[in-house]
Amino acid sequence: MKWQRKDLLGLEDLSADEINLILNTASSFKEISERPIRKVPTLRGKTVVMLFVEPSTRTQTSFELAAKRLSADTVSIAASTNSMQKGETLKDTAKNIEAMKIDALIIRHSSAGAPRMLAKVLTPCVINAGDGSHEHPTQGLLDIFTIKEKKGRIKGLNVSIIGDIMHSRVARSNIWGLIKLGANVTVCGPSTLIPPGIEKMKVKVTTSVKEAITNTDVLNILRIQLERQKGKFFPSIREYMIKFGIDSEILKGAKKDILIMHPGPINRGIELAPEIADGPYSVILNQVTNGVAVRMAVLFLLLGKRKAPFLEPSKKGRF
């Protein structure tokens, strides 16, 4: 199939077909990081510009590493220097830099929705980055990506998410696109951080540790997101980790083959105990890895043309 889209606004949007095509696209790109020259000529001309509102690290490196592997010019814009600091709206301020012939706008900002609101005003391709609790499709995408190429398939799998799934953008874009591939999802966590009616997104819900990793393939842990809390959720942080943290202990009735994953950033000692987090079953470096592959699937498929005779196709797929 070929891609039509002209955003990437959330994995809710995209079907089956059209996350495949992105999945097999960054399987072919992945070799180009580990080139002596890790740069092809494909987005040549392009602008791409970072407007995160929101403090990034991975995300915002990974983006721009993945422009640059694609030759295209890249501009980053700090949620600390932009117009709106001084009252500008966000409209305006995308309408601005849109005047400067842009093809690219990729966004992360604390309000679900902001994505999808410059989308419908802005020619330029919008990419979402991270929209409040809403959405985080690159990195459910990634997520996605590197189960599969550990695990060989996504359809049948078991994948336990288990955190604060209430405030979780990664949590509910990993849903999307799991279910529409056929995994088999369980969210976990404290009963004050599962948001009401989850079970609509054909996901199973518990609250007991044990029961997400008895038999569970992947284990998708989150972090506690003070920043978007706005209440107490549970007594503090020390329960939160006797009841809800990963260690060597809680893994002796999962698999042997289990893949422990962590978007990041990690905070240890609470969630995930360090030697789990640096351990055999961790592939949290592999997701960062992969993180530029699929961001430079995407805008690859959004922004440049639908073949690369310059790309060698992969085993694992092609475009």
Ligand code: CP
Contents of the next structure:
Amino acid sequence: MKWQRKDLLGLEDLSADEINLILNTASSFKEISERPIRKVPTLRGKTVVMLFVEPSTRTQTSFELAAKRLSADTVSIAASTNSMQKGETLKDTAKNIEAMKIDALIIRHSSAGAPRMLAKVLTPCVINAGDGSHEHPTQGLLDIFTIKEKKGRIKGLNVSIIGDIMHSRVARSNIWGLIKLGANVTVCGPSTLIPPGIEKMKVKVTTSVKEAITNTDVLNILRIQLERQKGKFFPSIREYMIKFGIDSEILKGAKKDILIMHPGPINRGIELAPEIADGPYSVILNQVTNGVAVRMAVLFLLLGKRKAPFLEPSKKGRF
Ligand code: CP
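Just the form predicted alone so far, so send over the form predicted in complex with the ligand.
Following is the full complex, with the preceding chain placed first.
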């Protein structure tokens, strides 16, 4: 199949074939990052702008490296230094960036739907790098890529996602992608952090970590969003650790080849014990490595087919 979309806004929009196309493309790009010279000319002449209105370490760096390894030019605009601080609207900021002739805008924003709003008004590709509690499609893709790389398949696997399901864009993108590819997904967390009606996404729901771990092939542990704890979704961090924290004791009931995943950033000792984060089942840093290949694939599919830029200055329209 051929990639047809201008934008990547969420895994809810994609078919299983489209997800597989990205995963297969990422597979062929992964080797580039292993070379002594980690660069190919594929996107030479393209310009990619990163507008991160929320903090990021992994996603922003990974997109920037992905674009640079494909020889695109990159510009990063930080939350603290953009003109939205002076009252400019997101749409005006984006239209001004577009006016400088760019090929892709990668946006992280605290409001769900911000990337979709921009995709409707911009000609460049728009890539969602995380919008509020809605979706984080490239995180979902890199998680699925890592599972497939380690387990050889997605169909029929049992995947449990543990933690703050309610506020997690990572959980939503994982669920959409994994269900489309035929995995069995269980979500687990305090009942106050499980959104009502999530069963409609074809997931199983439990508040028992023991149940979520038993017979699961993959445990994806979410970050407890301490900044949202003002809402008192659980009585205390200590209580959360005791009931939902993953440590070697609770993992005694797990399969011997379980994969431990976490999208980062980790609250060490809260949702995940350090010995598990750094232990033999953990593929957390593999996820980060694979993120670059997945984002190279996304940029290639979205931008690779776009018209090549002029190599010489035009003689037309000179003053
Ligand atoms: N996983 C993830 O989105 O991490 P960052 O917030 O560091 O980008």
